[in-house]
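As a starting point, one isolated chain is supplied in structure tokens, in the form predicted in complex with the partner chain.
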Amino acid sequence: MPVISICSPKGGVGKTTLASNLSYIFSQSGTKVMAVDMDPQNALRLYFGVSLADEGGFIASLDSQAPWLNSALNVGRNLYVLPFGKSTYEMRRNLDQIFINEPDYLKTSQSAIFNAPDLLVIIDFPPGYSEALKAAACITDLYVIPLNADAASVSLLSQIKDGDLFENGESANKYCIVLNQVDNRVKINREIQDFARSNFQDKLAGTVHLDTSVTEAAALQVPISGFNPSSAAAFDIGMLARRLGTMLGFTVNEDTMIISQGQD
């Protein structure tokens, strides 16, 4: 089963919000969806409902040499969570370290999470460059790039677009766009929106509104819909789900969103 990879430039963007609400989507019609949590922040978990004080996490099986898998945390049907956990800087060292010896860590030493046959894998980077996105490279399917429809983002645009996010140069045809938090009440998000739909095209994968629902549903802990049935937010990012399966080869049931076939 295939792994996205979310990741972006910059902050803020949106990143662990769409990671977690396309992990709840897709496990809500029917996959098996684990998320991932590759930023040292640790904030992931919170979203699906785990507690503030539950700090456990990957990061700390390292010395045991324990499978990441023992770490996860099932939180709804069909839903696993893999937080990062409460780390020391000599512990991220010592990651990053693992990263840099061995390129094929997550494929062969934790194939049962990155290499298994029925487990869709939604990984959640920090941002900007790490060592951790470098070592997903062998194992991603899809990167899906969140940004907002800002001044900012307009450079970001080009260079993702002359392929120099990734050192990887392989890896640059796997990627799509989304534009987060869009308000076309703004004349310069319009603008941006023309301005990525031109030069992205099929890369652009969706665009999601802006929308309070997302933060007071996080707050919360409940999934958008719960709070707002008709969510802008929610919606659109129904519809990046629905796109996303299907750039990645998934049969998607229009109605249930229900992933009948997996990618060969």
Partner chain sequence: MLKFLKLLGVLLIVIPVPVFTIITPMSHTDQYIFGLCMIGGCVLLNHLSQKHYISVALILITVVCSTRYMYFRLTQTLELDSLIETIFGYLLFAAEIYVYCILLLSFFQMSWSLRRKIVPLPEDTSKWPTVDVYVPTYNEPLSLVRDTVLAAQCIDYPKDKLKIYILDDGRRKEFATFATEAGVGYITRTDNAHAKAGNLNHAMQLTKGELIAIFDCDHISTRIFLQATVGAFIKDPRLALLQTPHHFYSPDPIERNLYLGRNIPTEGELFYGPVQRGNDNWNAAFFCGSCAVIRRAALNSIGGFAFETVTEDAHTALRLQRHGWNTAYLDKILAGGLATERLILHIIQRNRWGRGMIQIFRLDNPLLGRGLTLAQRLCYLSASMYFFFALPRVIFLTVPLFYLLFGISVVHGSAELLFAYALPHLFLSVYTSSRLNGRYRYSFWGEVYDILLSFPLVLPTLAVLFSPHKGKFNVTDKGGTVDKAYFDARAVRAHIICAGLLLFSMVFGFVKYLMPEYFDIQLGALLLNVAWATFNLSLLLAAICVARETPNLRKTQRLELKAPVLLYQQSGICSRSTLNDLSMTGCRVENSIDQDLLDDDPVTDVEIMSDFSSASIPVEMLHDAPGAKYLRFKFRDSDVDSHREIVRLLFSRADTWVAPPHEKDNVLKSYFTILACTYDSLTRNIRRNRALKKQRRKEEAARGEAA
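Can you switch from the form predicted in complex with the partner chain and show the form predicted on its own instead?
Below you will find a single chain and nothing else.
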């Protein structure tokens, strides 16, 4: 099954919100999903109702060399989350060193997750370039890059187009962009959408409108589709999931969100 890596050159663009909500939608379709947190902030778990006091994660297993799968939590039907876990600088440095010394570590040593035939994996990365993002190049089928439709995104869109977020050309060709927190009442938001459509065309996978339901759902640790299914953001993320499914070779039933691998 595919691996989707959600990354961005900029923080605060809704990476974790997008990762969690896409995981919910795909799992509701009947697909087994593992949401993996590669961000030391360890925030992804909170979007799935995991207690703030539960600080466990795969980072604690590095010394024992236990499989990361042992740290995964079942948080819903067909839905699992693998938290990063509470960490120290030394633990994070050790993880980076593993990625540097073993470029295929995720594919080989953690194949039960990242090379599983019946598991869709969605990874949430910290902003910017990281050793984790580099290590994931060998397993990633599609990079999803969220950006806000604001002035800061204009230069970032150009950097992405030039492949500056990735170290190799192969990775640079496997991405799509999502414009997040779009407010069509704001002129620059409309202009950036036009710029993205003109310059990225089919690489622009979708837009997600600014919607207070998103932050309210996050505060309650529930998906937007469950909190307010009729909201603009719920509709947008549902459409985005269908688009990503198509890009990855899935057939998606728009009414039931049933997803099956195969020909379009």
